[in-house]
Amino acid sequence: MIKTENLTKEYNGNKAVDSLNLEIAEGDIFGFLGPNGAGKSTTILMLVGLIEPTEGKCFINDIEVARNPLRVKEIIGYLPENVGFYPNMTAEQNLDYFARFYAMMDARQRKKRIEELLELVQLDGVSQKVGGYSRGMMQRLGLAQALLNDPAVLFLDEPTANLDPEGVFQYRKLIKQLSDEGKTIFVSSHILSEVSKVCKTIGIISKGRLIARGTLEELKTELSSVGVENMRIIVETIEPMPEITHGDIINAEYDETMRKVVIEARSDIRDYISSGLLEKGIRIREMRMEEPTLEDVFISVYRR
């Protein structure tokens, strides 16, 4: 549904975007991940066909970007990090306002896809103009704004920016929804925790470059693969426990009651560990290894 060939965009000799390859499928919610200034927004604008690219393509259903611009704003949906509104008219008003751009929609049909977006969004029933909103009332309209012609594909540029928790809780349920329903999303972020709990694919940018593509697990994989990524265990036993030596540890920290150790290992060692500590007679209360979060992917394959 969405793809890239060699995208390239320079700014004053600088490649914002270096030769990008992507192909997303049908349906999947991809979350694009990066520091600031890797180059997310930019390509974003380029797949929106906001800017155009210095060298390369970028496709939208097959659709080539830079050739058909307008033909592509018809299938997609776009949610800038900074949305703007009139803020001298009520929501409903500046979504009518956005609704005429399409030629498909009559009257009849914006006033009831206006109403449906506003319930989605939790915005119904408030009549105040949009210049009294709170940001993040905003992105909720800003929200509703993108899927107003029902688009197969939605870019979300830092979607949970301004959210409180409710809303952040109402984003995923509504993405899930929205992925269940068939639409391809493309979510750009640097909130990490959020990108793992909506994003069935990832993609890690620095400095233009794609530099590591998949899914949460193959990813961890990939690092484990390398020896990029250590084993995290955690210990808990009833008793004083003795100092763990193994040539595979690198850091182990303890409490200060020694009942409790988080050690770094090279490997898997739970076994030898709890068949030392039985021998001692020492009893384990608890003994688990952490799986990498999604911040430890991130830093891993960063600074590789």
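Because the structure is a prediction, the values reported are computed rather than measured. Think of the rigid core as the biggest set of C-alphas that the two forms share within 1.5 Å after superposition. Positions refer to the first chain, counted from 1. What changes on going to the form predicted in complex with the partner chain:
- A movement of the C-alpha atom of Tyr272 reaching 2 angstroms or beyond is seen between these two forms when the two forms are aligned on their rigid core.
- Core-superposed comparison between these two forms: the CA of Asp62 stays below a 2 Å shift.
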Second form
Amino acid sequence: MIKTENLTKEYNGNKAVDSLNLEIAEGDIFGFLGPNGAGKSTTILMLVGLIEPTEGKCFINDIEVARNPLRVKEIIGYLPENVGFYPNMTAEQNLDYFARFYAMMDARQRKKRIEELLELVQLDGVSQKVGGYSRGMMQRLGLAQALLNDPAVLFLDEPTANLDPEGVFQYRKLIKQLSDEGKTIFVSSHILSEVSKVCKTIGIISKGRLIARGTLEELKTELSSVGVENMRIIVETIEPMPEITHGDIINAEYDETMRKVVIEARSDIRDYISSGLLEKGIRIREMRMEEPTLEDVFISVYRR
Amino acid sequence: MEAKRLFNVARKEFIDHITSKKFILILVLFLIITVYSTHEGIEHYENRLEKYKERLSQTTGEMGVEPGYYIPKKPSILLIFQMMIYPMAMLGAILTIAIGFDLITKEKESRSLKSLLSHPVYRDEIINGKALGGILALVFAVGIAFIVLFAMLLIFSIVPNLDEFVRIVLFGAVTILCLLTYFSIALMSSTISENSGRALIYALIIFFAISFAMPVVGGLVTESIVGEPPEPPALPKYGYVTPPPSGVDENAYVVPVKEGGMPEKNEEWQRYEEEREAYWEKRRAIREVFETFSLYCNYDKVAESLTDPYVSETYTSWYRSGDTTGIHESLEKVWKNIFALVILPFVFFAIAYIKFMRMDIR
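Next up, the form predicted in complex with the partner chain. The previous block was the form predicted on its own.
Now the full complex is given, and it begins with the chain already shown.
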């Protein structure tokens, strides 16, 4: 379980994270969304014990991070954004070096665990030194190092950055598998589609403050009501159509043939449009309404 | 801090050093220079030994040493090691700066530091482990150099006695102490710098400043404080003030002798000599203060004191006598330099430690 209480981090008087209160249940896959510079990475760094908060506290499985950073590090795994390794060592040597810091692993256990993890991230049999790795390979190795100690809580900062489609697919599968095992997973990203695909709950951070929190559907509903008020109606006809007029239409963009229009309106005016076109004997090929996606909501919230 | 984690870092660092191309390359160069200097030293020693034997045969008759002859001292094999002082300090410094200047910046650049710190290890274990790994690599390099040196001595059938052996071991220890200071400078530069390029520049600047610039600055400061030495009086040193007869050279002036047979020193000359002594003593004291901050001066003085058992010290200067000094005396007369050699690495390491502990990891 992850918990923060008024977690704040200041740099030169500027609050990178401002009174953050979070509670993430055991087994949850929590997506931490926000644009670059919103405070996501700073929050993670405080949660994994790499930096100390200016104010407030954070807890991992009821252990206060700032007071017991090593106890926390024993039970967490962390994949940093743009993860780095020792370029003069192989993947196995890098993992073995990190694994030696865990008291509970002897040489045999380390070897076995490293073999398992390298197979999991499909780097088994790669004998070249890490200095020659592609960014995607580094990311996969980063995931392996985050899983070295079979952590109860996993922090992933921009985990799909640099991964190819196959790598992304494998990553999603792995996250689901780890969640099924009861692990708590904290995924920080600015890629909404990625978070929405794997996360059970989502929190949105902007300018260091948590501005929304809930499941994907809850968030969509909550933010739609305050964020995106307009909707888009797309109409395609067989014959050219006349210009459609209505008080709720904000904008309408017709193509050159006058057979397609994208209407931005304040309300759902599809019935009005279909009746009008029918009266004029214009046959409708397609009419659909594009609801605001979470992406639209997300952007509109950021822009506020 | 836990020893297991500290040694894990130190172990990795040590292996990294001794398997890195730059370390191997500089070590090979270091060994080549060591072999060359040793060879030169052995030749020098053997020449001196030859001359000693020649002189001894001239002064020794059938009944032993002829009365009235000065018996020369047998040259010490430590002469060989005197040839090593400069190359050890210079190449050792290059080797040390090469292994230390990017210890932290490299981790920042490769972003491995963040990965490392996300595992259960304290920051002080990392910095101390890095220092320990580096020190072990230096001991390894100096150890190899000394093994090669001893092997060469044995090849040339030169066997040190116990006193010489202890002095050689102490010379090795002082060399490591000197290199340790260079290492701490490199580590500090690496900790305070944003990237490896800057760290190397800072390390080289500090290296030159505390090795060579400090004595020069000391000389300039001394000049400006003490000024010019006192001028000798324009009078003959001995005798009374009596102008020489015209046409007689002052140097050929016959000094009147007081009762008792010995010429008496002129009072002005006496005063001048006292002033001159005070002047040079003051000058030496100021210079010494600056030289205490010069790493090379400290190393040179301690190493020379250890490798030249014929050097003794009066209260103002060192002189060579025919008698050897004990190891204790050799060390005692350079205690200030030894103290500086011990303190300097701690100062630089403390700066590196504090900076690393407060470093922002983002």
